[in-house]
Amino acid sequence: MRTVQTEVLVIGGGATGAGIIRDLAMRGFDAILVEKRDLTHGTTGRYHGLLHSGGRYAVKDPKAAVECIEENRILRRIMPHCLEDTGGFFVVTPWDDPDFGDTFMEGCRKAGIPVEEISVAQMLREEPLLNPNISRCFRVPDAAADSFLATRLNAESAREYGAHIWTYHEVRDLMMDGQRVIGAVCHDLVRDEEVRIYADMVVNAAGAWAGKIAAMAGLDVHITPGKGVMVAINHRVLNTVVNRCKMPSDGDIIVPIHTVAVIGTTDVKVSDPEHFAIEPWEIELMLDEGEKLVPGVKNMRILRAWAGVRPLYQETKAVDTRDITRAYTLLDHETRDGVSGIITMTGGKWTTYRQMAQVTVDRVCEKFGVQRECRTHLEPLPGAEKHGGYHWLGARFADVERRQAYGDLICECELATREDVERAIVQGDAKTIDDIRRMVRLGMGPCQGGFCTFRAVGLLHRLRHPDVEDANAALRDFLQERWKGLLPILWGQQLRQERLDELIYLSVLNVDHLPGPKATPLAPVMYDPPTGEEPQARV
């Protein structure tokens, strides 16, 4: 058993945790971050990829709207290479109240969000596939965000300042000395050993899992996990983020992100952030609502479905999870519960992660009795200056042309080259094929890993030299990870693709009967079987 001492232990490797560890390291703290899987394993890696302008909350949640536009401007400065400046439309469809547009504009102005109404003709010139019966359109500074890359670069920056990032370290218990938290007992899933981390302060940034972590210290932190289901279309039906101009609801947004477009989301309360089902009605609802924005979208090829869980926090009980604020909350358990040595940051949006980190580390400084200024809003993330601007659709293709790497493609769908994959394995320290996916988008295109998975396993074996049995198990883990998102949308072209993938892996390669265990301890958590029932509140 290893024993380690640090000043600050951060629990959670999503956007918030990565932002906090970067801020801590930049202010000179000795800090360790632990995450039970890879970075972005939780909610950060399972959302639609929107950089909020704040428009979605301008009417219903003005505080969250102000936070979003403030951070929108900062993130555009410090991480332009993680963003695609798509712009955003809020549109009034025939199913929406036309008068809401005036309320929306007033809310935007109060929150400081730049907004202008443009003609429907102009809207259709920019986005010809939008519903021609849309009656009003408002332009706001929404954008698309690569949350995988942004989180990884926050961690990279933190390491450069001396922080330690330990993935696949699951917190099993918090250590107490009376009414003070003094550290955590973690399990290293890769080495299969226990690690005790003693810390002067523990920061609970575990998102939807924050309530479970707090409970280890006897604390009651009521997190309402709000499940959001999304579906990805196999191409960019839109190049602008498009929202319905109404109060936030299900299926009212389409986000173009990299090579696909995402329709989202539902919002259903679940009891466990790790175990839930994707129900058929949720897929149908996404497509029905998407059809109102882009007629014909139901007949397009759907790549996969997935779900993330929002960490919604409210002290008082709420029935409808959309009634809970999207703003964030910092809980000082010393003043709230009489338990020192631990604070919890929860709620919020991906867009506000940096501000959440700043507020958290300000409180850490206050606890330690030191004054150290935040600089995360001033210093760009690694690579920003070299990249020279926003990400743009076609940038990967241009890079392949520049490098003349046509013959070195491992993933043809997402243009991931051999060099990209090898860098992810060696420099990125990928533990699984799914880790490689998050770094280079391997297997995220139309074939969903059909032709790149066995190539990636081959590279992993050549560079890491694992036992053949372990390489086979890693292959099976990734196929299961891809399969769980395909199961809810199996029809049309994607069903044909899945049958081809099945023939490649189960018939030709006989993957199910290769030597080795069926799965590793790092295997994905599968979705629960659907019940076919809608929640009572929706009936």
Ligand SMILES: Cc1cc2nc3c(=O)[nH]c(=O)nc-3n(C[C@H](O)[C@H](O)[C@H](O)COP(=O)(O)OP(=O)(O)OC[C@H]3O[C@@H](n4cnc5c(N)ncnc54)[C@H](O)[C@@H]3O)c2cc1C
Given for the second form:
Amino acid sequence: MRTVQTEVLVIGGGATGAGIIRDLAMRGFDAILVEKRDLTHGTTGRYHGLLHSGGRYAVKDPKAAVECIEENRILRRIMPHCLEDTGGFFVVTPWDDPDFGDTFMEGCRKAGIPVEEISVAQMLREEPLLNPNISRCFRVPDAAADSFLATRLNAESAREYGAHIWTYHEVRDLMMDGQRVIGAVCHDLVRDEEVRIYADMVVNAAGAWAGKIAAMAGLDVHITPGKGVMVAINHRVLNTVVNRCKMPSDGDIIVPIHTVAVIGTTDVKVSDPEHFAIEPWEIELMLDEGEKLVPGVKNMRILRAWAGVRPLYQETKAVDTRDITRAYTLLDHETRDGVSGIITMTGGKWTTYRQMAQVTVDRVCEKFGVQRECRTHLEPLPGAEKHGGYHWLGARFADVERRQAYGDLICECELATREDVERAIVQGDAKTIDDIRRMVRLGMGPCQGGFCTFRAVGLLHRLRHPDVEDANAALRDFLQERWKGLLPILWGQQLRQERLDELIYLSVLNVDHLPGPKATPLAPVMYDPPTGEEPQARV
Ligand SMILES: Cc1cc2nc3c(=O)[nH]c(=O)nc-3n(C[C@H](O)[C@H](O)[C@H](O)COP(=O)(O)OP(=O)(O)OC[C@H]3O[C@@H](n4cnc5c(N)ncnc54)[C@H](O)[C@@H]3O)c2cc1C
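Can you now output the form predicted together with the named molecule? The one shown was the form predicted alone.
Zooming out: every chain and molecule, the one shown earlier first.
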């Protein structure tokens, strides 16, 4: 057992936790972040990919809309290389109320969101695949965002300022001294050992898991996990983020991100943030609704489906999870519950993570009785200056051409080279193939790992020298994880692809019978079959 002492312990390595640790480190705090798997293992790595302009909340949730546009402006300044400046349209389809457009414009103006109505002819010039029966179109400053990269860069910056980021460290209990939280008991999953971290202050940034962490100190934090399913289409059918112009509901956005376009999403109350299934009706609904925006989308190749869980906080029970504000909440448990040494930051969106971090660290400063100014809105994330602008779709291809690295691709679908994968393993400290995926998008393209997984495992084995059994298990972990997202969409071309992948791995490589355990303790834990008695309610 190891024992360490720090000023602030942050629990959760999603966008919020990574933002908080960076802010803490920049303000001179001695801080440690623990995450039970890899960074972005939670909702941050399973979201839609949208930098909100606030338009989506302009009518229904004006507070959230204002937060979004404020942060939209800041994030464009500090992390342009994590964003693609796609712009956004809100469109009125034949299924929507055309008068809502005026309410929408008014809501945007009140929230300070730049909005202009453009002609349908102009819209179709820019996005020819959109439904020609759309009657109105409004332009807002939405963008596509890479949350894997942004979170990693927040962590990198935090490290440069002296913070420690410990992934694969799961908090199993909080340590108490009377009514004060004094630290956490963690399990280091890699070394399989207990670590006790004593801290003057614990920050609970565990997203949809925040209620579980709070319960370890006997605190009641009511989080309603709202599951949202998304579907990736194997084409950039659009280059602009397109939203339906109506009150937020199911399947009303398509986001172009990297090489794909993502249709989303649903909102279903689940009892546990980890144990839930992607239901066939959710996929059908996404495609039916997507068809209203882009006719023909249903017949395109669908790559995979995934789901994330919204950390929606409320003090009283909700019926419809869409009625809960998307704005965030800071809970000071000393004033709320009489338990000191812990605060919880919950709710919000990816877009507002930096502001959430600032508010949290302001409170930490208050608790420590110090005054230190936040600078995260001023100082760009690592690489922003060198990169010199927004991410663009052709960037990877241009890089491969510049390096003449045509024969050196490990993942042909996403153009990840050997150098990229080796960097992810050595400098990025990847422990699993899924960690490599989050860094270089390995296995996220049409073949879903068919041709790159065994190559990546080979590199991991050569560079890290794990036992052959462990390398085999790492291979199985990754294939199993990919499989979870393929199962709900197995038809057409993707079914043929999966049959080929099955032949490669089960017939040629005999992966199921290679020596070693079936799975490792580092395997991702999302989408395990539901355990709760309660059926999943469609809302
Ligand atoms: C379907 C869907 C689509 C969305 N789309 C968008 C969008 O397009 N734009 C946008 O701005 N927002 C979007 N959001 C919201 C956004 O994704 C979330 O608000 C945000 O990612 C939450 O980040 P977080 O860091 O608070 O939580 P998380 O990313 O969930 O991080 C919490 C972390 O805590 C870790 N953890 C849990 N328990 C423990 C433990 N015991 N020990 C250690 N670590 C632990 C988890 O593994 C997890 O990594 C979407 C949400 C959903 C569900």
